[in-house]
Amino acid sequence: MPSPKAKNPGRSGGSPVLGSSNGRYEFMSLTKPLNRSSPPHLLQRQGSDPTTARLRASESPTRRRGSSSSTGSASGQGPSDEDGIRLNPSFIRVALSSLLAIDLWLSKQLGVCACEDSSWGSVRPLMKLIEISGHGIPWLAGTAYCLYKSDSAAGQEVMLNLFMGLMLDLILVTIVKAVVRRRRPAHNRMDMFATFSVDRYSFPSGHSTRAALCGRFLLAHLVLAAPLRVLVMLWAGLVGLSRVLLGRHNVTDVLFGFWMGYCQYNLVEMLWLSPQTLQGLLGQLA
């Protein structure tokens, strides 16, 4: 007679009975993934599992993203954290950028001279006097001629020197003006006397390193009283004012401008010529 169990085998108490195979029953494990088809109550029994839960949570869409993720970054493929900062301006970026802005805005509420309809267009053609008066060609020839005209050895070695400091000073301007390149502010007219082929850029101010270089010359090299020493600061910084006023640098030009000519005159100490070395060079000359 057949046993019960055998017939009714879902209602024991073991283990569910999946099929049986030469009458032994085949128990399914439960660490191994079941199909869809698989009864409903073995589904649910493989959820409750300690081990099944670990190994869905280690295939969840969650981690997979995040080790796709990771696995871009590392390729090369996705965007990393330096490219990221890179995206940022840089905080020297930004503070030159205002400095610039704040350079411009100035310079062109400071340009009241540069036209004749300005609010001070009748000062221009003080300004322009003033803008003559610290060009090149006047002092680069006011120089020879006082070479030229010296009698005393002293006479000649300081007028040699300064010479030689307005060449340096004109040399220099124009390198870094080819090298910088910026354009001169809007509203300039160009009227100015004796222009080259670099004038048309506006770093540095040549006046200005001129002004600068050629008053320290005096105020060291001259005998000068009180008052002339005064009026020759006043006429340097005149000179820079004028180019702001007229429209003709930044404000930014004329202050580097200023810093570079202070520095020229400490070359030109540097490379002071002696009075022997004057007397070699005017023998050869001769």
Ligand SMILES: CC(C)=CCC/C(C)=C/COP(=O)(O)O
Second form
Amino acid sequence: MPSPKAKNPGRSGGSPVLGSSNGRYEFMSLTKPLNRSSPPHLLQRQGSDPTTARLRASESPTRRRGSSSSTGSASGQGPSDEDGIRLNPSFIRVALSSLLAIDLWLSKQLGVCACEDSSWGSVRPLMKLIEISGHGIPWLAGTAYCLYKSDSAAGQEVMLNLFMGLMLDLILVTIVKAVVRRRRPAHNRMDMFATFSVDRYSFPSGHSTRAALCGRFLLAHLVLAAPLRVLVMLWAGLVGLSRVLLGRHNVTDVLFGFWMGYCQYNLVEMLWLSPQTLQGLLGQLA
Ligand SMILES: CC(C)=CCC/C(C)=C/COP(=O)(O)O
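Since the one above is the form predicted alone, can you give the form predicted in complex with this ligand too?
Then the entire complex follows, led off by the chain already shown.
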């Protein structure tokens, strides 16, 4: 039999709503959060009953805001400015998580050399060779050797600045990796040659920053014939591509790495050490 309270809704504690269970009616409050232990039939009833649906609609945050002020929402003129400000961050969040989901999916599809059993597993040794060609150790050692061997002041200046750029790159990539701490893709096998502890993180790709930085540096400071210039660009692109094919990185790690390396070259140009600056620095040290 229905409770007498059902005939007098709107008393303290919110509007009571009736739910039926085995012919009995029970009360539940609309203003309090639904108890987790509420039987499923009450949840179902709450959603399906038209009266209840109307009551629930009148409790929606938009309606509540509208009833206490004369905003556009309340007067039926569409979303107010306040609504717009609240919607934007969630739109950005949705857009970012969609981008990340696409990135993860695409990177997994492209990780075709992630191990020997992968679909392009036979190309893995070649990809690892490209990986070594963009590693920090050969680049630092090679630049130091050229600096030592160079007998012209101009050559020494270029090599010294390249060395400084490579060190700057290592420091900046270490900082960003330590701050962002994005894990490498799950399909990556951690069998890389000579890594630092931050190299367990993948954002940004250090090989890609180095490839972009060194590529720009070589194109700007070495007099190269056109085919060699194309080869330098091809090498830089292949280093980035190999990171994704080997499963070392997600696509966004490589794209950001290229952009970061490109910008780092501008920094090297800004901080360029001329022989005079160098002599001044060495004079101060002596
Ligand atoms: C030991 C030295 C001098 C450099 C480490 C180079 C390295 C292993 C970077 C990681 O690159 P990815 O972020 O592209 O995997």
